[in-house]
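As structure tokens, one chain now follows by itself in the form predicted alone.
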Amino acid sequence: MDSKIEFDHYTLAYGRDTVLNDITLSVARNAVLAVFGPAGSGKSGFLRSINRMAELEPNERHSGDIRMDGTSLFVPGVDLPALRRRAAMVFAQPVALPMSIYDNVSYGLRLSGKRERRQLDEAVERSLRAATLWDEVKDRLDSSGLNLSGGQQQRLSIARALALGPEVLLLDAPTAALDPISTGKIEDMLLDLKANYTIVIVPHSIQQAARVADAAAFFLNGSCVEYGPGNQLFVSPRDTRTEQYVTGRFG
């Protein structure tokens, strides 16, 4: 497998809670892995090392290495806002900054001291195009991003973390709060972004996992139980505590 991450004995505390005990797999480059399981099981955990947003939570000690393109992420002097660019974070709740659609998707190249306006217009389309929202929005592309759908303000989210030019797209049950139709769109979105992208997804359903991963991994209590293909992990886990979790009778 060619990995693009690879956690390697990595725990994750914070204070006296382990959020992760000694996590070892690899993430393969331009696949989709799905990471589930019941709540407090350490899946956000998981996906906020990656760009080492779990450091900003208080106490946060860890052990281990986690390392993507097999650098560690941990060597001394990583830029963080580099490498949180490479490894784009989406969250649950659709956020639509209270601005123009055009000014949302550009806002993080903005920041990054990006002005030229051909090259935000370039950026702004391909991302866009991307997220599967261009069609919807190009002719007004002026108007606020707050008048847009719950589940359109979810794809404009994503065009926001594409337009910084990302490695990895870290995704954190990012169609819990969407209708069907809406996540059905972003379910499809993700099998095409994948041919460009390593994409790390908390899903918000076991049905959801089972649609989109190329690769699964089942936590509890903070432990990797499972990991494997997702046809597999679903369709025959060798784990009991996994058949369990995945034909509903726990979590």
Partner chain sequence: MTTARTQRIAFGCIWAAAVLTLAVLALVVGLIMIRGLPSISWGFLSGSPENLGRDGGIFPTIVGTIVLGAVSLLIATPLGVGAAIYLTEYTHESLLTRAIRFGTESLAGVPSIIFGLFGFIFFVTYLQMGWSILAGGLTLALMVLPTIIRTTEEAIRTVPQSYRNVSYSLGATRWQMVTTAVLPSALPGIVTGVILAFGRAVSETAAVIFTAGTALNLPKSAFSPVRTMAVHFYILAVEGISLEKAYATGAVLIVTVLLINIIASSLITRLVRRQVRR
Given for the second form:
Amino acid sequence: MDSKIEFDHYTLAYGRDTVLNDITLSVARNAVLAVFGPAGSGKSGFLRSINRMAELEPNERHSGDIRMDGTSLFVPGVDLPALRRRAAMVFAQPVALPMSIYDNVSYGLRLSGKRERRQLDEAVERSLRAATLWDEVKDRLDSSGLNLSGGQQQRLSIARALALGPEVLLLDAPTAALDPISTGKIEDMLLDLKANYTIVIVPHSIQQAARVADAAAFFLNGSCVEYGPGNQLFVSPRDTRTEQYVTGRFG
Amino acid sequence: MKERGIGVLLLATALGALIALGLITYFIFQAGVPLIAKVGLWQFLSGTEWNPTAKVPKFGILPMIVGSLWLTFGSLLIGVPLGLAVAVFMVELAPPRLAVLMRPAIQLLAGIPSVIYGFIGLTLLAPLIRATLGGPGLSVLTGAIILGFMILPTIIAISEDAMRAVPLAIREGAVALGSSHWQVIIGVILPAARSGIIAGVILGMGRALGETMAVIMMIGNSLNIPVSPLQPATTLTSNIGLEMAYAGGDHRQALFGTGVVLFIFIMILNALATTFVRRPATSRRSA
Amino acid sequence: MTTARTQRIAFGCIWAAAVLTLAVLALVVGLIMIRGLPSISWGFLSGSPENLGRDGGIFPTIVGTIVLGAVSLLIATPLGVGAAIYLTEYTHESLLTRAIRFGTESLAGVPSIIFGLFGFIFFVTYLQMGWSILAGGLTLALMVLPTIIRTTEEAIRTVPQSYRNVSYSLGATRWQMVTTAVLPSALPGIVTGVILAFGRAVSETAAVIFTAGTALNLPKSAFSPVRTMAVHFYILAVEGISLEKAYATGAVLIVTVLLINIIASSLITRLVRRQVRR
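Take the protein just shown as the form predicted alone and give its structure as the form predicted together with the partner chain.
Then the entire complex follows, led off by the chain already shown.
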């Protein structure tokens, strides 16, 4: 299978806390990988390593390697803003920046120096459509993003990430703060998006993981306990700890 | 590369305050210490006679040190109980509508120029004290009362913050044990906010010690050591403020020497205050 | 004595203290206004003083106040905001930041007469600026610097961490993150700090009188000496030149300080609202 991202004996620590311990796995191109496990198992650290946001933590240290399209993320002189535009991230809490909807969606493009109005207009519409928000906001693009509901703000966050034209989407429990209807909309959207993107998601429930994932990885205390195709991992896990977690006996 | 440059530039601005403090210390000491050395430190501090323009000039600042102490502690006598009471009022007792009014009122109290306070002392309080208690009116008492109100905002603001920072759980624990509201305030809130309150008092003390123009206007500026609050006096600051305008030579150096003494007093107070203010742990930057 | 009785007496005292404080504030403001306002006219505000201020107006001192305040803020604002950005966004707590904080806090506690002495010996004498707008403005700038650093730091710390995460995740450099995600949200707080710093500059006497001088002429350049309203008021009162003019000048001072306080608080609410709506 053609892999987009490869973790190679990657270990991550913040100060004395080991966050990830010797992770080796790969993420297939144009597929959805669900990374799940109990709180503190290293899921977010895994996600944040892919766009090197983990380095913003104080006393961050790492060893091993991560490669995207075969190139290490850690070669000297890597353009971090460019990396973060290639692997765009969406957080658990919906965040509308205190600016208009239009400015929110075009924010990343403007950061990268794109100023041409027509280009921005086009990107804003395309991303809002892909995030299934266009019809709800097309008449009020100039109003503040803060006036949107939580579910809308999260789709705005996704549109903001899509506007960058990324190759990878990193979704850190994107539906954790949302109601079931908004969650459903976002899950449907993900299934559409995977045709064009490689997606790594921290799902907010096992059910969600089972619904959207092609592959899944179960994390515990910073280690990857089990990794395989979604239908296998959720239906017949090999490791007893995975099985216990999936069937709800702990966690 | 541009990012690195910005970081260096910002660091430079951040060092501004530290550099300013260094320059101030250096230049005040450089201008004041030679004369202190010439007169002798002990002679300078304990000399009771200040006569810088005499044929054989005398540079003793004891009258000013005593005057400053009188005035500072006098103003604390007024400012501390009043300030604490107002802080308790704002945190615990004020009806919401009045509470909303108190904050800007205290801010305005802090914003009124000190010369205005001095003027009120000069034109309103001094004649009142002369008429009722006797003495010249322009006196330690007049200065201490007005200064007491001038340091109120400092004491109120810092003790208010300290009281608001007392965790709800501590208060609820006391209420659950059947304490009355006053018992909670006096037995729980004030002790829990103690270090903040002390810091506020020390900073208020620093303000009183450092105030100059208002003091000149109220205190009578007599070089005798006051033995009663109804007598006039002079302070470290007021003497500098009065005589700087025309001083030259050794006289000017002696005023800078007075400034050195004042500066050291203030730095000690600042250091004391910082040890009492437990600054809230500055939030970690993880972005 | 019963618990209830103790509480009644204690609360009575506290109420009395609060009322007394408000009464003193009202007395100070009221007295100056009542005695000063009748002497204020257009001629007083726009005219030049005559006979050392016994007659005429206070126009040059109004100009002096505004110019001196503006110069000090032009210097202190970039320094203070820069320092606050450095402390909050560009570094972790370390020995260096503790030293910087110590410097800032100590500077805040330095009495204005010391600033006056320093400004005189350093700017006026050593750097040969003479009694001037520049020397006074620089002295005042150092004096208000801690206010601006502190209010800016507080304003920056209220900006949600999530704004920073989002900004970084979309490819912002640190400086882009600061300018596009942090500063716009912190702006109301920063502006308030700057306005309050202006208020301090307006009220100051001791630091100004020995650095900017007491000249009653309109300034011609940055090296001209000026007299501020507060200094003028002090001289009128202490030298017994004119009580009437002192009250009038005091009233203008009080109105200015009131305006500054009102603008500061209303600006916060307006900016906050606009920020939400935009």
